[in-house]
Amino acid sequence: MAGNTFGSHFTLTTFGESHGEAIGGIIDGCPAGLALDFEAIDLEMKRRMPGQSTIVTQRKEPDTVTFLSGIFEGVTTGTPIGFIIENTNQKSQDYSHIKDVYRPSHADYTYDKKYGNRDYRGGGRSSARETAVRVAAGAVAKQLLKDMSFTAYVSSVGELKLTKPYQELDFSVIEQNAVRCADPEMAANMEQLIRKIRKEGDTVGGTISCVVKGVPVGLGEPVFDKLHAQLGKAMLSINAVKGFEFGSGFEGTKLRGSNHNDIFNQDGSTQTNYSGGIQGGISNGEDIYFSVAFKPVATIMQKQETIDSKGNKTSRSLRGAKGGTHSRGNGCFSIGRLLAVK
């Protein structure tokens, strides 16, 4: 399997499966001499950790990061940083009912056809469990980017959507609700909707928005490695992501150029920021902001028609591990941390 490494200067290679012994990663390109704050890394992992509320997966994993190399006496040595995160809540038997069945809108069929086999235990390598490794690496990378801040929040669930621009939102309330929305009233409505849909044995999609402040001018290369192209690749590689937009995004297509152009101030800053902090693929010093669309989680508690590995029609109630739910409402757990890696 190729395609397990991301980045060019600060690279991350991930490995492991959802219900294997462990998942882990190798960070290469982290400079020597960085005194790591392990409590900060642990905090980021706790923000992503499953089972934080009843509207997300109830899988119980402590997500403890064990560093194996590249760090001596708490300081990076400049050599590859290897780490693992043990899977302590392995329930492979809970997935025996789908051993030979292709779940609709999962990676089962494509993995089987491409590789000739698949790890059916929670999706194996295709599971969102892999994102825990990205969060750990992002927590390290974030400590290299101390002058930049990363904030992510749920901006829509189903038809419920925040309409205020990010400049008018109170980011301090994000961690105060289970949905991690930047508006308490909307968060309550979103949670109510998620619970309602969950009782129906169904799931719902949503959108996560991210704001990056303190970005210097000059990040990104102007052709194939445009900054927004790299961000798009990073975000689109996250499980269940169906769309990425930055700056004015699709809404910007409704404007005329005379209204959409960001007029310069004398110091090089701009009066508006429809560009989303990126022009010509290069950061211009303004805030970078973007949104990521997540599809409804494909594992639902309703019986659906499907086929097995021999092409026979069958039906299954596509439950996950016992005691688990897959309603997504806490999706912002990793975006801000992931961005630090990118």
Second form
Protein chains: 4
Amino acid sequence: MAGNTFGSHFTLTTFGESHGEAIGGIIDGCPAGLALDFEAIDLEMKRRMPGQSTIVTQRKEPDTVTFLSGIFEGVTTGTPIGFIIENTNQKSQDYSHIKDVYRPSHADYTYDKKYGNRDYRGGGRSSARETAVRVAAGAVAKQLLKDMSFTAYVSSVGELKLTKPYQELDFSVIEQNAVRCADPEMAANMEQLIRKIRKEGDTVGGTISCVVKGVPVGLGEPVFDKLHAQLGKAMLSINAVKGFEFGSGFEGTKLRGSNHNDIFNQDGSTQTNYSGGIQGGISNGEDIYFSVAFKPVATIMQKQETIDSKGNKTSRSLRGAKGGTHSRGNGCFSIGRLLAVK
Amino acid sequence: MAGNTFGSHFTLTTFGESHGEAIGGIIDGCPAGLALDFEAIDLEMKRRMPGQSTIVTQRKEPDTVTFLSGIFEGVTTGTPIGFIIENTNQKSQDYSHIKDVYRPSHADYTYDKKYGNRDYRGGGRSSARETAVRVAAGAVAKQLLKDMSFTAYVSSVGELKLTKPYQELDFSVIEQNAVRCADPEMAANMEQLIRKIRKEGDTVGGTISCVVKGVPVGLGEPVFDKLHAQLGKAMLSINAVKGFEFGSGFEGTKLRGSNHNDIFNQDGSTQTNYSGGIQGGISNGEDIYFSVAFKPVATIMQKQETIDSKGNKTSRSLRGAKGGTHSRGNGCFSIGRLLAVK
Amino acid sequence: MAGNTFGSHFTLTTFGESHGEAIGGIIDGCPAGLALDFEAIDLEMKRRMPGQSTIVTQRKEPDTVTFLSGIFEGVTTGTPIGFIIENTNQKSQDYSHIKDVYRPSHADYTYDKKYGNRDYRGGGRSSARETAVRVAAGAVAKQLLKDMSFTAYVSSVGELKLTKPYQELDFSVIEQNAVRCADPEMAANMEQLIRKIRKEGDTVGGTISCVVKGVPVGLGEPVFDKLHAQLGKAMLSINAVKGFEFGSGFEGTKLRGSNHNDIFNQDGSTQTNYSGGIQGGISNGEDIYFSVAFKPVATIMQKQETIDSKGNKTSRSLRGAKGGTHSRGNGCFSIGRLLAVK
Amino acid sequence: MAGNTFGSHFTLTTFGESHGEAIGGIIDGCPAGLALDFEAIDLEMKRRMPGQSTIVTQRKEPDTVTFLSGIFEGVTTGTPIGFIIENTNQKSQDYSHIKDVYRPSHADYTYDKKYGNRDYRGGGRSSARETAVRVAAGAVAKQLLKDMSFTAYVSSVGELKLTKPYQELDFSVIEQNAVRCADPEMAANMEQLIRKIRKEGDTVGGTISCVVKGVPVGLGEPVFDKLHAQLGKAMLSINAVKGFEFGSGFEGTKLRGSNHNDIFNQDGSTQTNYSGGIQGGISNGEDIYFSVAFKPVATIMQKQETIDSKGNKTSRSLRGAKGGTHSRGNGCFSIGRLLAVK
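Show the same protein again, this time as the form predicted together with a further copy of the same chain rather than the form predicted alone.
Every component of the complex follows; first up is the chain already shown.
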């Protein structure tokens, strides 16, 4: 059973390869009567767009969303919203050198083994370009959820890690630095580190954290579709993600129950929020916060040993979409929004 | 849309409250022709059963699985397998003290707000007892996957953490200690720590790690139903779980791409396995390994401040199912199996 | 992908063979707060029960529904409702004569070819006994839909056919005759015909019609899940059904558009109702009415030629569940209810 | 839950309004390695295209399918196939006269009540133009099913009805007459009748029959997703459909069991085929045949009384997409193909 659909009420089905004619999707279940702010959608697409700073992937992708249905005179009609984003950057010749080669820690090998046939240009379906469709759908979802706010930021790059709790961070600085870190000083350090690693033709991993405020009580469907389980699945489905934690997460395992339990105030809110806004799989009205681990980008600017599709050893530079670090951050951001709808 | 179904080919739907008449489930999609080993299923149920050692929850649950359909003369027929596990331990009177009280960091508050009506006895549907149904279904799934092995073990308790890579552990010792740790010395330390905390009427969190061997190449359905996204969702849906990571996980974010990339051998296997057996969301034939974070059990043996359903403050001892640490370990284990089927 | 689940909001998953230990199901998505009338459920089960009159199948099935979860102190909790109906009538020896024989126009051959393994006792999973689970779930659904009424009746037996429009029938007589026809005179004729055919060891087909009143405007999800498409699927999934029509149905194809169009009154209701209460796949508030065709029961009391599983010709009497005519009527009835929930 | 997705293995999700920018869909689950014959797809689109003869709707729709993904160098890759069909015929001015009017027996009223907002141009989402997407997807599905054949034809128009069993018809004449009837003489009569009715500014209903040959044994998933239940749902979801029957259908209800039962030959085939190729919801290898009832097209060339959205009475000519009879026939045809994949 193919797996290109996500969500049950606001359902997104996506298609598209990195270097095909277009990528796109269908949103089924968006309520009627929503007057869309297309500039806001455009802004989200621009935020995701690679090549915005010198520290990330340089490929230019204008990424204009063309809506084809489900909207009449600017307002949603309740029918499916079809949309496409054209791939204007189709330079197929760039990819002939990787046609028969399996790049290490990419999806080349597994796609070939599973499907026996693969659009090798730029990663094809396995390219992170796919996340542009998620951002577009997320931008629509965000407009449905006007009373909620979604803030994502880079919380670590390699060994450099923001240790302050999110309550002490200044979210207003996030868009003011190239790394999108929520602390100016740390942002400068991270930027310096990335430049250094980039100069070496290498990449590094990092984490992105997200805070959702204004969540109503009662979202989430136990026992399998708990809110954090769906949220975690969405995050884990983003390219290069290796881990997900919410609330106290992995660190919280070190605590005692007597410290970790969130004591209630009389209004049902809690004094602490180790639960991360979700108890028993259902939102409790407190902030939802979570972190997502991204491995170092697999495409590096160095020669690497690898094999071709016939099992021959080969050694070469295997850049495709040229290596960077955090272009996926916005994908994460938008998915955070999308998920919260459910 | 209710969320009590998991999986698309081997689909499990579950029901049941902690202190209702029975819990149970329906497996739809189990292939015909599987001769079931009922003793093996029984063994898995016994392994999950609380009260096996002095360091975990003491409630006795014999947990006999009664199969009602889908099996004829011991062999599966391809029709749905209905099964129940009776709740023999229904002491309703035990729970009257929590009828109107919201226990901190339990699901009492969120269930009440979402549904307006709640079986308060022992956590009702939000009780970890629900995982017994997963173990039963997982035990069937495991028999379908004879060529694969699934090994889970406790990898940390509070600050005590196994730091060796799984390849250096001796899995044969796991069942020989009360903690189910894969290292005898560490197991002894963990047990001592748990006894100490228990004596204080407190609880502590921990992590469980799982290794799956013999996985065929090609499992997983990008872009949303990537193998690790489905696996992560399953793990996150287990009670008390706060995080999931696979392969290099959160630690891997600190590495450089040049180190993290798994270089191919000529047969398609890899020299390292930072990918954790999954690339582009599809299994590559290497071992799948992952870790799951469990928060400290919320039910502690101490007085705690809390509120009742009318918002009045109250302070009392709120034990229900009496507190322990790791009874959920086997739930994790069996789900590992279940997921691998997909 | 296995197909034992129906519905998206009020979702029913079923299991069970005719002569296994029990049949049953899980309702997932029933709203919390519904105080169930268990006697009303019992009454529906009794209405379905074979052996109530001398013109239908004689097997006794007390068919008591045991609810195992999702209900606390008589009120639904929003969690899944698991229930079972025990098979008290397991006389396995009755079926040894059909173990290796494929009964004509039964599912013996297709189940064997599809699954390779079959519970041959009484039809196993393919037995109409499965509809008892639908009736139980439908009885719960009906209580959710207090403002709607659902009336089903036998509208033809063989060549005998009620030709009056449903508006001219007296629904109060339906339960007063053995055939459950909505016209006393026709009922008597039908009963006589059935007795005659029964005496010859033969069976005959018929149609059941259903009228749903009080349907709110707006049910149905175009373009694939149109209300009548889901309703039709549900009806067609009942054993022995060969056709479904709603509103003007097959007869309506003979009309002109100028006659067939339902002219609006000023309040949005319509002067005629050829549409059958559904336009564009969405309910319009008028009565929904439809008919369902049931083939003659395949189990007859005569010798028939057939083959065994090795392809040998054989000739014998192949009764299993002893032949009758209309025991499936109530299955239809309850499904009508179930469907209307969506 | 929105309902614009059909199928579980070969899954089609569609979008698009009659007069929006484009209609289209995503096929998820088409196996990799299928070399597509694009001319064959084009031919199917041409067959569906309205305006081919003087007896049907005159609107010209070139209906070119543009594939955007999932195909590399002409071969499917196993990733989702996104495609669009542009609406070249967007004359919005044509529809201002129906902006605030509810056309009788159209979906205007129900869409307005359900969604509160509606693209009124040409029926919007409720237009039969939507079936063009089904034809495109069906044309791909047909290429997957090379060993099966799918033949649909008009079997009745008004009172004119083909009474011969399908085995006695000459399918080669179907494409040679404007009505697509499988009998030349009847075709001439039907054409004459349609011309007459058309001249009166009126429309008439009819039935389409379909025969599928070469079906493998074992398709269909009881108890809810029986093959004919899924097939029936698909057919009923086509615009203007009021009924579905397969095998002996409604007529078969008049027979005795002793006549209706299909006696086996020694190879498992049957001497008669009242079952219509499906027993117990599973294909048995015999021909599948079914009929579908289409009501008279609701758009007529006569003045009709109706109401506007404020409940005012109004009387006018309400043509939109100009009235005809059988343009939907090919939609049915292609869906027959699509369904058979499952």
